[in-house]
Amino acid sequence: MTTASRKRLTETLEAWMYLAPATIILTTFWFLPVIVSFAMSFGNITALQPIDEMKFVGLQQYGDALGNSGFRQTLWNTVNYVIYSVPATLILALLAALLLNTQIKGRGFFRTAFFLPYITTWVAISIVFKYLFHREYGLGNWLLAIISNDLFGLETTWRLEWLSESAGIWELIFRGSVPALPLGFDNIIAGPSLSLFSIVLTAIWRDIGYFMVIFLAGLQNIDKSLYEAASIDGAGPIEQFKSITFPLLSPVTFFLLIISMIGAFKVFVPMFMMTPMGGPDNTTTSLVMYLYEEGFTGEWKLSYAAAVAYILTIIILLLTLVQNLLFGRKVEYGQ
């Protein structure tokens, strides 16, 4: 063997030294679980039997989930839960970087307030506004009264019931006027029950700081030429808006608005902590909460838990590819 060729070996094998830990413990705790699991969806286990004993039963347990009246509800309960945060979470979280991004007071403040709940831990956010949203003591209804009485004079005492309402907040509004329709689509129109949309509220207030440091990092990487050029040119704030400042934000927009749908598919903690046992009428019933229930409580139904885990995959996975298909071409990452 030569010099070189010795070397090379040296090379490769201290490579697998330092490579070994992290490969031991990603096959250990993720690459096996998923191989495991994935079998598993095509069985018929349940944590009552031996492993062993599992039977092959093909697609039935994607059939019996996909025709099961709970997984669809949970399922328009989730696709609710995104519909609502993830655009008003971006659009938020770009307003309150345009604004940090200019020469105000207290910026730097402001930048950590509005971070500092990202970094807070969802099971103690959930218990917060648990308490916020409390029909009697909550600051959410004590804030309406506010409103109400003294901002329009109206004398009510109604109270919001924030966290055990399973009506949709289209329905409420407009008094249990919306249409009913066929295949779910009416929780779509009636939109998120009261109880859904008062988490949705709660994940917003949490996540707009992440993104808003995600968006202030994309703008000062934007050339200040640019605008300068724009100034001369007679453009205002508004069309260096639609013309460079939008353009230029594309990559990051597209980022956000990816991990934020795949995040809110798989939303999980403040269902469970803020509205236990799926809420009123299960109408806070996410996926994965669904699939928690199902594998881990009651009969332990582990090859049926699988099998939704893979669907929930395999609606990520096909959003994700129209979202690249839709939004992928149109994103300008030069300047």
Given for the second form:
Amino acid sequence: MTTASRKRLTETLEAWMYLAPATIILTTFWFLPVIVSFAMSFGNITALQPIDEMKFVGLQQYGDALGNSGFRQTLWNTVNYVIYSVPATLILALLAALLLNTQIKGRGFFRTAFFLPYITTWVAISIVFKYLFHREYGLGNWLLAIISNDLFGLETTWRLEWLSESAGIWELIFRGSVPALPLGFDNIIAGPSLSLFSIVLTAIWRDIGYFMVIFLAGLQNIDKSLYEAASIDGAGPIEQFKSITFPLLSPVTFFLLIISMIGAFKVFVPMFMMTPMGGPDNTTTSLVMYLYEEGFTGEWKLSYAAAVAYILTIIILLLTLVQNLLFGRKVEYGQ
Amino acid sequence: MLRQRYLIAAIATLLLLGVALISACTQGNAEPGKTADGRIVVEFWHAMGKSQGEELMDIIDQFNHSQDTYRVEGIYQGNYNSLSQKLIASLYAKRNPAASQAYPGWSTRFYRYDFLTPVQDFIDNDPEFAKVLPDYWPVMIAENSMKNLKTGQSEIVTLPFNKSVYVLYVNQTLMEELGWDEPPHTWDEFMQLAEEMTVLPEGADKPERYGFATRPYIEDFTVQLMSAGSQLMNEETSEALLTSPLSIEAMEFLRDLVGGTNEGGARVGYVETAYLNSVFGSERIGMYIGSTASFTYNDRAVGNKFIWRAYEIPSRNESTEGHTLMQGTNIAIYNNQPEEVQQGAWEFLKFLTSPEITAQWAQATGYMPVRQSALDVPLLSEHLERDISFANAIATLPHATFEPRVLYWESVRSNVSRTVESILQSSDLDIKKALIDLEEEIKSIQASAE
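What's the form predicted in complex with the partner chain like, now that we've got the form predicted alone?
Once more the chain from above appears, this time first in line as the rest of the complex follows.
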């Protein structure tokens, strides 16, 4: 063996040794479960059933899931959660970042204040918000009463059932004036149930801080000279935002859009904590919560839950690809 | 130098991993534990918290002091859901306890996949015990018996522990004020009392007090069905009985109870997903149906505001023999533990269900005593003289029945609950059609499970 090749061998070995700890952990807790659960999704196994009783059933679990009204309902809940939480969070976070990127007084304090919810655990947040949304003693109804009674002089006695109202938010707002549409369209028009919407509000409140910090980093990367040049050319703040800030922030926005959508599709804890029974009429059960209930409680349908997990993976994968196709090319990298 | 340092770091990491691996492996092979004084340790997992947990620990202490061969260690697992998840995980890992609480649905799974030692095996070797077997409530023994798949014979698999039954909770003070000296016995009387209890202040759009409220789940429908003398499913034939006339009638009655109006045009009842004891305590409702597990919660919610009582659930009419629903966990013994440990678990189980102990347990917690002779134990008999509600509840045991024990029960459960919820939430939904659809769903669940 030449010195060169021996050196190469040692280097390779060395590299493997550095990689070994991560590889072992990832294989045990990541690759193996991914492979095993994928295989399981084509069988029909439940908990404690001996593995030799498992029959290959092809795509039956996938078909069962897609045909199951409970699955479709939770998929619809999850889609609603994504639609109502992701864009709102992004827009509000961007606004917060724009404000805190100026020379505003106490911005250090505000930055911290906005970021604090994100580092608080979901469990603690859920418990606090459950109180805020309490029908009798919650801050939510108290505020509404103040607004309607003291500000507008109305004598309202109703109270919102924040976390146990199954009617859609638009249905509640435009009560009676929403046309009944066939083919489940009225479901779309009715909007997410108030319970789900309450959870969406909680999620927005929590996530703004994190998105804001990333937007801030993006904003500070934009060359100040561009703004100077623009203002010399007579561009106002709106024009500057449209022509400089927004395009140059697009990589950050795109990144946030993708990760927040993926995160929102995987939502579990707030639903599980705030509405452990799945909310009124199951309107707050997310897809992952459904997976958990099917796979790890009750009948322990492991194969079915695995299939649900892979359907979720496929949905996220497809949507990410679509986003890439739609927005990927419009993203401006570099100046 | 630098490379050497990297190498040392890499070797250290590998060593650490190795140590972790070895310690993980050796733990798995640990010998069944014994205490310092040589007693055999019997691990018992349960989900009894708060005062119930304290009572159970007290009973375990009594057992540990009553003999010196075994030491039972009661381990609290937080709640039933955690208990079931930890049990299944531990059974996979062969790190399970000797015995645990188990709902009939769980034991069906454990038994089917051969993780249990049926208590029948111990009974067969214990002639003394076989003599006292008839003292257990027949409904409880029936619920704890399953068909052995190999022999085709029915055998006792588990023994009952904390059982509750469904009863009608009534605001007694209010009922007497309205001139009723007897609780309602039939559906008609039930409806009438609910109407009389409802109060709608002038000008208000919602009643100040409703006669009745229900939760929208399977049990709330099942108890009505049972009060009509029917049931959800024939366990033997796995045939769902949801579209029978009785079933439709029971569902209609429940919807009328929450959706009907009284003479003054006030709505008599409403649907609520939360537990009902707090609205009962705040006098927002006059009656509700719930399990006897609510006794202590009722006491807390009602306080001194009024007297409440529990009664047998009214039957469909005078000629129907209604049943009530019994629920709760049993105790299972796992077959992968050393024989002596299992024997210890069996001794504990006998102790736990002995007349004196089950009387103590019932008196302290409000759960049903599992033995008939427990009613003669002074501690309980004196208590029953004072606690009419509890005595009423125990009196329903001879005609109590239980939920079907099939592996796919949870799916049935959630489908039935969903349908019940939608029927109760909308007054114009066609009940018959909804129940026909539900029966179809159940058939497809059965088909995919078999």
